[in-house]
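In structure tokens, the next block holds one chain alone, the form predicted alone.
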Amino acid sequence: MDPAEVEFLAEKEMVKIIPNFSLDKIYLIGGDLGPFNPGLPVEVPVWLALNLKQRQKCRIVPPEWMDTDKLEEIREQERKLETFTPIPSPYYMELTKLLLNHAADNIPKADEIRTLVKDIWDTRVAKLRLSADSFISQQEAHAQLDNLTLMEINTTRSFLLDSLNYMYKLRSNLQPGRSKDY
């Protein structure tokens, strides 16, 4: 899965909108969404809320958690905590990246809040980071990725794989290079 697949998978993740149009619900394979009424907050997917916002059919609500107070604590719990703490939406980054690029000017303090979700990502692939390297220098079998987004485990699959099958190919007695058939 890449990059774009991840994005793809957040664009389905609800948000609030202050629509400026009048429409009964609309049915959808997903879910009905609506109905839309001038100024009344309703749930739609993040798909949705993109394309009215550029179309200046609605005013996007940023997450709950999309606040500098709550970033600000998440990334502090971060840096305190050797293990990886729980993170508000399993989208954070992508939902934070697609919100500020289309929707920046109904987010209060979106450059600090750019900032503080660099930062956390910043964080979280650096632990990633050192607890690979300290999984593969101890040889261990499993690991346990709590907390993890689809993202953050996307960003090192590849060095995984390849170190666990470079691992299997050492404790097999496998010369690296040579394959032996079974």
The other form holds:
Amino acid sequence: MDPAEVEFLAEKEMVKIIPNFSLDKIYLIGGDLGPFNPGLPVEVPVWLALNLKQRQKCRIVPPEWMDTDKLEEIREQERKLETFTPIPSPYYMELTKLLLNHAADNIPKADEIRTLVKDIWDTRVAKLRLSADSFISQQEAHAQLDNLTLMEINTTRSFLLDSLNYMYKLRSNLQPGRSKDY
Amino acid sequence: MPCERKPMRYGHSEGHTDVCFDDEGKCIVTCGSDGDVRIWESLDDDDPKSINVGEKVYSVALKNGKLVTAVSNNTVQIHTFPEGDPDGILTRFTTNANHVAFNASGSRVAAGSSDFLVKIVEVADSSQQKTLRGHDAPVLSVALDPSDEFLASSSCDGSVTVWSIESQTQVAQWKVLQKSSDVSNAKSLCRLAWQPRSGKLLAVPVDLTIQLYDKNTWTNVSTLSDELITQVFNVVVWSPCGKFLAAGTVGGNLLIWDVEAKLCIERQKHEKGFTVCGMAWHPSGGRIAYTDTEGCLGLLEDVSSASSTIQNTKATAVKETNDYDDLFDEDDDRMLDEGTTDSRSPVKKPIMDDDDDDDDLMPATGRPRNRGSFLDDDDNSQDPGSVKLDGLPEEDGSSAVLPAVGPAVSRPIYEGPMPSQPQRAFQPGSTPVHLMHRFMMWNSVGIVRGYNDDQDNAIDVEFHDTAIHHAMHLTNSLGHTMADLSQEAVLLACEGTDELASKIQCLHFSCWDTQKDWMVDLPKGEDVRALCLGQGWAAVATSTLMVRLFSIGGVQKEIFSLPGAVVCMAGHGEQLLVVYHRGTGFDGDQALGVQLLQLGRKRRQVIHGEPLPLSRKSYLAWMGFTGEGTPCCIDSEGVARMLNRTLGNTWAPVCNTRDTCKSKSDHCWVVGVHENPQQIRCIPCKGSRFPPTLPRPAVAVLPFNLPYCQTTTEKGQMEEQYWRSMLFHNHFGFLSSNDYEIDSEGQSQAEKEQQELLMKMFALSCKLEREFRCVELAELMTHSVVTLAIRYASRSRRMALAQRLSELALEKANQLQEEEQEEDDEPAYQRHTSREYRGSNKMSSRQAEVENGCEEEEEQEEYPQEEQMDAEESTETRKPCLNPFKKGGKSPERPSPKPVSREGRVNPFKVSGAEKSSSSPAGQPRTTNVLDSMTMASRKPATLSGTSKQGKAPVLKPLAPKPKSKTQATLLQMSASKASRKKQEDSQSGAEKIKPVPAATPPVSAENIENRKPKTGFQLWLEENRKSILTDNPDFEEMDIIKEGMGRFRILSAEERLNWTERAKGDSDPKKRKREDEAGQVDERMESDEGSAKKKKPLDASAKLSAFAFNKE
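Show the form predicted in complex with the partner chain, please, because up to now only the form predicted alone has appeared in this conversation.
Full complex below, order starting with the chain above.
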């Protein structure tokens, strides 16, 4: 999967918006949305929220976790612990990117949030690399992927799998008896 | 009598705090580690005035309008009080000061610092300083004795030292404290205190005791302690009379001793056990304010009443003056516009207060005392207020500063409820006027924000729905303070000043010409107090107790006078709601009156100034209309009340918005109320009554919850739901009576929901064996649901109940007919649960009827399933075939499902599925279909009678036949044409007992039914004996055979007949089960028919039915 696909999946997440128009319930395949009352928060998928935002039809209410205090706490937690900490949203990176790119004016302290999420992301990816390294160097057969988000798995998947394949090839070449294919 | 400990409230951020009262005791002044000094008008003051004096404040002292603070920038500063303007630096240290204290006259300030020094500074001339050196560690506390001779100081070096101020030398020293290196490490703050006035004793908190030192001998004359105390004393304060001593410990204990008697008269514990680090005694002696190291502020009330009788009289004496002042004020300052000290009013104006205070700094006037007495308000119950009728104002001031020494004088005393301050006029949905950034209006249309800071004086108008208008930014050169917003216009108004008259400005943006705004000046001396916008009109209430109406284009229209000063106004459509002061409230209550006027075409007064109910000791916080146009009010206790038009315009409590708040100081700021869907839109505010403009607050939605009893039980819950539903659908009646569009789908859904709830409650009472209650509930039901209830009752073998219900059903049907006849040629299509607005709905019903006619075709498709049922049932019901339209028209239940089914989506699969099982030929004539579908609903009683007859063997149960005949009579009545109705009833009730003529049944179904119908004993007997009858009388027709058979059957002995019946029962058993299944199906069908329903599968419906049936044996 490439990141765009993951992002596409993330757009299904629900987010609260405050519409500035009035519309009855709309019936979609994915479920009913609305009714939209001007000034009243309503939950819609991110894709619709962004679309409405781009047309200046709504204000987006940032998700609960998109708050500097909470993110700072998560960042500290992430830095402290060896393992991955649970993340408030399985699409935190994608949502942050989408919402901050399109609706930065509706999110208080947007810049700080961007930095914090990037920090968290970096920490987690660094951990991921480290654990991949130890996974390979200790020649483990399996690893747990607790609390990893789709995007994170996705970033490391191609690299890790390819390298494992290569290593397998190389190793099997080392044992002459078995390397019949090569 | 123990004193009352008020709950702690948030005062400052966590950290060290200090507290004192102002000279008159009308404000509590606190400081904290957030660097702010806050001035609280009372403990409940949600909007204290904040003065930022530095980064951290260690100590605060206040006297003669000078606020002295020890700040973290190593200075001791003066600020003016209560304005809070900086008034210079008194002195500096090399590190921060820990404690500052005034002398008795307020001319000198002593300060002790962490650089081991104590300084005494003249307030008037800060260059005159005296420095006392001698401590070897940071100074903890300082205290100047009342005679200005000595200064006592305590220090971290473990010593308490008394200095002679004149000679700057040590007079006495006691090494009684524990040594420590710094204030932060010290076990105790060791706040010292001289006995006021005489200065004879110095109180020193030493470990677990308070030691008292005599000024003359400098010896420890007594020690106060309490065995219950396990932690170190931190603070000690004397009562203003010098008789009592209060102390606070590190563990949060608060104790008060009678010093003479060395008796501990009061023990209180901090609610969370935090360290008490500041205490102050109210100048009148009745209360103690204290703060803790977590930044919270608390108050002990009624301290004096807890003490000995002598003190009590003294306290009363003090109080008398208070209350006298209060009354004095009422006389003087009753005018609303001057009621600035009313801290109960949601709109506070400290700035104006300040002005007042400046004017009245003379201690003699009653005005400044006003707030102090206001603080007393709450303890009126414990300590009934008294009034000194002939007191001189001069005494008030002196007695306030120096409490009266002598016992109370024998003056005539007024003991009774005290008048409360009338609340100020306000705009519902606005935040206080004094804020720099405030909401001037937040309603369902949009938001009006006002900015009034250094750079900008502007008004922002923003619409929730941008389709109405784009956002606007206006410069507020006139200084508007009031605003309202509607779909058509923005109305702004400002109060007049000396030069300028009070102005009303209207931005009529929906205007189609080019002049979008107009402005009106009020006559000189008349100020706008409240305003509102309706549809096509604007209303303004003024200080001259007048309401002026304008058209939205600026034409002046009617004016009328109000009986009292306006509190607020609200408009919706053609309705104008005015709330005003009806009179003087007592004991914190407000006496408000409300008028509801109908403008527009039908001009009339709907509510004629009746009292507006509010919670005890609360004021009005929001007033307005729901989105649907029902007046609604919310008081400061958070209780929302809505007008119940069907119960003589009473106010029903519908919600307590405070229920959702976690803490006591949290509130919900309401911005709108809607009945459909049921929502209170509000902004939850943490620790305040109103939200700030930034960050932009988010609206939350609260549900309604009527305060019914026992809502934890199923019964209570359903009762609450039912009455809520009733209350919140009153607006349909109102709207249609005013020719507004109504959501007929919503209405029918609501009715359905109500009936469903009734049915559930019915089932529940049935289960609880409360049959009388069942009948009571049935009285609330519509006719068709009663028939369902009858079925339920008879199924659960409650024949007595079923009988009563069928009587009820008959009554209801009669009523229905009478009404129909009254309505004459207007066929009542719709029957409403609440008769109050029955007449009003004619319009909508007519509409629905027209639509209905057009869509017969569609209906026909939906009902094939029912056709079959009809076919099966019709023989049972033996209904004469009559004009189906008439029947449909009269059928009370039809209307509700119909609009739903019409507007809801039809499930195409359902039709085909039904057809499969249908035994009736598809090519049935159309009329029959229509008829069947129409009769469907009114057949319920028949279903019942069928069940009761066959399932319950009516021959055995004498009661069963009776309900049967009753219900059938009902049915027939309903189906009969109006003219023949009466006769039929008579003849039929007689004929009912015998088998009715089967000829009436539709021919197609007749055969079907004949087969299925279980046989009675008589039928069995007849079958066996038919031959013998035939042989006896060969020329007999079928009818004659039956007649003859009946005659013969009657001749049989009772035993024999019983025998036959038993056989018939046994015989029909398998059929009976089938019958019951069928009944179940009918049931399902009816359910699904009632439900929004065509979508629903029969399975769903049966599940739903099972919800009704709590305990079907």
